[in-house]
Amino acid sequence: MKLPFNLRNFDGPLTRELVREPGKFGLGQVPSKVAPDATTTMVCGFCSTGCGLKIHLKDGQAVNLSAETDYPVNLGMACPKGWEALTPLAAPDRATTPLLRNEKTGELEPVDWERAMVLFCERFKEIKAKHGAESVAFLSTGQIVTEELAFLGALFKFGMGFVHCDSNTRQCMATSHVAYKQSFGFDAPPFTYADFEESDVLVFVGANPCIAHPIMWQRVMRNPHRPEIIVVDPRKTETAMAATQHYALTPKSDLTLLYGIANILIASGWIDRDFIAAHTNGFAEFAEFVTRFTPDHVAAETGIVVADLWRLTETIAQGKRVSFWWTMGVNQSHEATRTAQAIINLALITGNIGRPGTGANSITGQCNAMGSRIFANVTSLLGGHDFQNADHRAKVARVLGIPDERITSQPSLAYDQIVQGIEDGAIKGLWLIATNSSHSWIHQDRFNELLKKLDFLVVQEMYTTTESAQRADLVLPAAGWGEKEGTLINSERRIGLVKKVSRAPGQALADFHIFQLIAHYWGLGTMFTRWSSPEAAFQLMKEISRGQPCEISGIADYAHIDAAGGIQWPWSEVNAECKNPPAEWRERRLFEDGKFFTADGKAKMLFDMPRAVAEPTDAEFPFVLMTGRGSSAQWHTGSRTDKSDVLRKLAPANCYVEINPADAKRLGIGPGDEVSIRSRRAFITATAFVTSTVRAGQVFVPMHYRAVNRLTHAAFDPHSRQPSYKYCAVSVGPA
């Protein structure tokens, strides 16, 4: 069997069934691109913040890092998910075989890399034929380079010949992605970091970057002009605490109250007429909708007095550079798209936008959800372009050297929807990449009951022991950060470089060269022999954005990015022209000049009545269950962080629960008591941890703990698809 790449390209040693020759080809790892024994700085792979952090090899192996100075994001600064990036990659429960099931067993056991993909294409293919392309799906990631995004997309589609694929990005960034391209034209976060700086005051509704993203949160402490900071959450988190406003509105009420901030604004005259009359469409039927949010009204719906309703809006008028910033708060709600577009409707008419310290700013969640949104082939074709629009399928088809007819016009089914399939019978196959969905997704016990109906479970993963994983028919041994190269894309649209500084364990591969197998053991070489490497990916990703919003042809390769610090997009050609580049345009934003992507170029305001939540409380379940991030040291489901002892001991082992001291006394719970927590799905026991930042009848629970999805409800933003984790209806008592 003769391969048609180089296996000295791979980023671990191949076992000898799969190197038929390996005198040959060659075995053992890709030389790294780093000196051996240099120092070199690379974008870290934990959240979107996207910091450079500077690291010391030796050999040619990652040995330690520190945070980099010179890079403009964190200019200096790291979380402690920062400093133990490099700890996940040394776990002992790494995947370092593909392992396939054993029918008769039931365990996974080791097999080869050609026995592996031979039954990967084998009962793919099976099934397509059995039942059709829109039979098997992927649902994959925001945490891998963009580079193998793009490739993902490209081999699922365009050569394998399937439909439905989604990514976890649908769990965090799908309502900003909706709500930025319905009313700015393009998914386009107009930002820059600097923003947190230069502002006078700023709104964070429904984020916690004190905990979230903790070096954005240190560049609002970097800001020299005393701004007016106002957090509006319904707990008192560690942002709520340092700011100087803090509103503990009812849980999801986020809509009535910025539709009563824009009813006080426009009657009070506190807007920016020329800039709406130049700028925007629909303000007048917008005016006319919101004068229903009386504050009388929104007091009574949000608890907020009228008092401090009309204390937030004054601060608000009377900023010269106001920023508004949300994140999962408002994303992950019933109605999460008209609630974060209700944030840029306040950001236009006020006319805080496409200036130094102002914007209607989403906070991203994932190190490269942008990347997934623009590049992945999931909701929108690859470079920002539409599946639906045929110049778009014709373009991509041509710098991509492939028939017209490769590239389908039909959309995607949601991540909500393939589970849907699941449990219909549509979706036999499911391919999970880099994502635990048996941890993450709402309504876990669900999801999980559900995987027993498919007919082939694929889970590629740097870890053998998630819960995904643990379910799988077969696992493909992935590479993580740090040991493959690429780049992400971060909340400022800033790309920055990954590098290959470590050595994957084992036969375990960088999903950019599992595709390639996969595309090889397919029948497809020939159409991807393009994609030869990650770079040659970016190359075509280049062509492809050309004249689009996101556009980067103007970025020469790796190397620039890398001299650069990263580089925000659009960087066109014009700016490759500028041979001296001002050190401003290190930082930039969008719409400076007014204009937006529509067709029109004027942003539009879009605007609904409010949804009663789809499960409110009741007698028998009388509490509010909210969910979010709980540490600074925790990512996600903790299948990295957790292999830390370091990050262990910055977190409870523990999974805990919140409860106010009146609700915690009424019911007889001390503090460090298990308590049983039950929802109309299940429930679970955690330790009471009393205290006054959650309200009366509310509780939270850390996303972290594998429990929690257990107990969430199943309710999605009609526009988005995106669940709503932050509320569901729960009793609370003595375990």
Ligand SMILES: Nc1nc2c(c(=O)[nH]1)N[C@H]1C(S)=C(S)[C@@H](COP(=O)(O)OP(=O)(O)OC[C@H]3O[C@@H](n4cnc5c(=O)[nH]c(N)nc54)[C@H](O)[C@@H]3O)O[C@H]1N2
The other form holds:
Amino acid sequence: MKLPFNLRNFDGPLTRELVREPGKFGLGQVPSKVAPDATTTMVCGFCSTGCGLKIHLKDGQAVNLSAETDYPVNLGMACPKGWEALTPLAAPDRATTPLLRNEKTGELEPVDWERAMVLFCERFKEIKAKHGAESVAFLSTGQIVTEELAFLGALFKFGMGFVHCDSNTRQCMATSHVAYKQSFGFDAPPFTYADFEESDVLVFVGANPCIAHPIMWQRVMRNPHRPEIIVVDPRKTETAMAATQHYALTPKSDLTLLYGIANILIASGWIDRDFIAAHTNGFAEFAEFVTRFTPDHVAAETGIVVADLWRLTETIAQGKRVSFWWTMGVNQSHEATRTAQAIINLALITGNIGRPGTGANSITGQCNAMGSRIFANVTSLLGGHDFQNADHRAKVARVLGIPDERITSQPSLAYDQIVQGIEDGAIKGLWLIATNSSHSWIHQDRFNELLKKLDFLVVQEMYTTTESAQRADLVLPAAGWGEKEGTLINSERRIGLVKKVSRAPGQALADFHIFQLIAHYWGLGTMFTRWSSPEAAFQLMKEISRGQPCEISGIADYAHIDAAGGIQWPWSEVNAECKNPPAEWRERRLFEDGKFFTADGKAKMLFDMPRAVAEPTDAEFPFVLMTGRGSSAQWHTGSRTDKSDVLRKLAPANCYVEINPADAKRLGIGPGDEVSIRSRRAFITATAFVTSTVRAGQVFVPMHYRAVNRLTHAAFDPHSRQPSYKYCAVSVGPA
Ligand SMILES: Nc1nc2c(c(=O)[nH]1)N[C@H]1C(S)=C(S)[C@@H](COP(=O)(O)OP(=O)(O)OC[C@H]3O[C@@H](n4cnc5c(=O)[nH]c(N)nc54)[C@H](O)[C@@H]3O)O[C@H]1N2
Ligand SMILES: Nc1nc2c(c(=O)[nH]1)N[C@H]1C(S)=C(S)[C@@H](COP(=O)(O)OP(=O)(O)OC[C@H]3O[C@@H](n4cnc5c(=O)[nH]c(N)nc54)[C@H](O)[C@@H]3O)O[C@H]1N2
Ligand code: SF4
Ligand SMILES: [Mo]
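Let's see the other form, the form predicted in complex with the ligand, since the form predicted on its own is already up.
First the chain shown before, then all remaining chains and molecules of the complex.
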């Protein structure tokens, strides 16, 4: 197979080769496609906004950056993480060689790539031989480039012959994926960021963009229509404070609220009957179903008084261009999929979709959540295809040049089922790639205890110090954003480019190169020859996407993406043939023709009775614990953002808990006091942040502090299997 270095004729230790010709591995050399003293634009690698950043290089090394003014996403703006994006690359705890756990001392010790690769293959093959193809799993990410995600999924399933894999997008976007697929026939977020500026009513449900998507929020602030901004969130978040209407509903009562709104809209005739008749199925059943959500019932369940419920509903009814936006307050719930679909139903019955400033719009989280959803080969076959569909399998086999029978039809277990598989002894080997599960997975103590049951744990990471890397048997050192190339897909389906503008430290390799090495050492011969570079992999993705709603066959190459300022899917050859694309093609929305991706072209209205939460509060655990993003300077488990002095100054160093003044007073807790928080699973301490942003009986702890998931309760949405991170019962008291 063609590798960036000549392994075929390789006759000595890989390490010697690495030292002699590091450039062959993408190590050490001047970034390939960018001139040594250039300024070049690429997309940010933190959140799904996908801002364009201008990188300034000297002698082939990025020395500074600024926000790109000519990128259609951010228009010259960036948030603190974007401005500090280069800093984490230079952190002293970067993994610079593979590390292997010494069985005698228990310490992680440097080994060369040769030994790491031999061991990786030997150990996983041993497990496979002994326990079968279902005994090794991987958990990956929405934070590496699409080409790497696709390569990993193809390598693991078609090459190495394993079955079970999932990614942190399960923690995040699984709900939106399933909701869209069931309602629209494909996982297709319909919007473009211009919609933030074109709505006259924006409804944010369980989303805090001021903190989590600051530059999307800047787009809202550019809206010239003096819009009504409605926020539905139990907390008075930064976004709620900036809104024109805030509805602090009882946590996890969204489904009841949304059905209540639908009921009033339908009963009052504030609906678009023509749109419903022409473009939807299931309206009559839905209309009948929601009649039971009377205003009084809704008020009792949600804590939103009847007059406010009417005000909210009337605002939606009066809007000419109403857009609905949702994020983790919806997706991370025990009834998440139906809640997302209740939002979709509101957009459908009011005809607020397919026009400027409208839409049922799920905002994604990680920089490549959308790439992961469509191309990771985890829950759907590459390119949004179906593992169960023989034609789809044959198509993928043909494009990849892999025998048909290699393309498995067996569905993978979901994240939580993989974890359960470890407990049951069915999963013996685990490979984590660009995710820090030991911090981020729900009910963390159980997860970390279960890791001890594994025969072999591999962690592919940028840093040696993460909670997950510290537990690994083998650490594979990865290059990060800025040290490799590829594409990311943002929230509005825009494919943006990431470039190599910095040298990876030591022997850290791009994930893409690590997968090439594994393919070789696994003995897969020429099976992955076509994956000779990220850009070659991109060409494969183009071919695979042909005929799919997410078709990108009209994108020529990376240079095309670069010149266009990112390109939204779909972009087929029909688009490409248009020599002078009109300016409005730079920001496109879906469903303008009212045609959805279902068999009959109509959207489906799906609904279910609300269910009780998995762990209600009681006398012993009287508080609801909510979790989420704390500040715009903190990213997830902090592996990257904690490395920046600037970003660290912008957020509290210690774990804190937001608690209402009335509760604090009753419990004798003052601002800044150490408090204890106890759930049925663990006990942690945190600093009290006494604030009326949370209501009495509720507390909030940001997810960035490692203790938080020691408390959370492992409950899941039955359709998406997404964890319900935002609700469990705790007690709070002075420490
Ligand atoms: N600075 C920063 N930005 C980020 C990230 C980060 O780590 N740091 N992560 C990125 C990722 S991966 C994601 S997924 C997004 C997440 O972006 P968001 O979803 O906007 O962020 P969260 O804070 O997790 O959750 C949003 C809100 O849900 C509310 N909520 C809790 N329970 C309920 C409920 O029952 N109903 C309703 N309606 N709301 C509820 C919370 O109070 C919270 O304000 O952010 C992305 N952007
Ligand atoms: N309680 C609670 N828990 C939550 C949430 C919540 O709201 N509340 N939110 C959930 C959500 S939405 C998400 S998305 C998850 C996020 O959870 P994680 O994915 O576990 O969080 P990260 O810190 O982003 O971990 C990514 C890791 O990948 C490494 N990395 C970065 N770039 C690369 C690369 O290019 N290659 C490789 N190999 N490694 C790389 C980073 O150093 C980092 O350690 O957390 C979930 N957990
Ligand atoms: S808003 Fe998101 S994409 Fe933009 S600079 Fe900040 S982290 Fe990067
Ligand atoms: Mo996420």
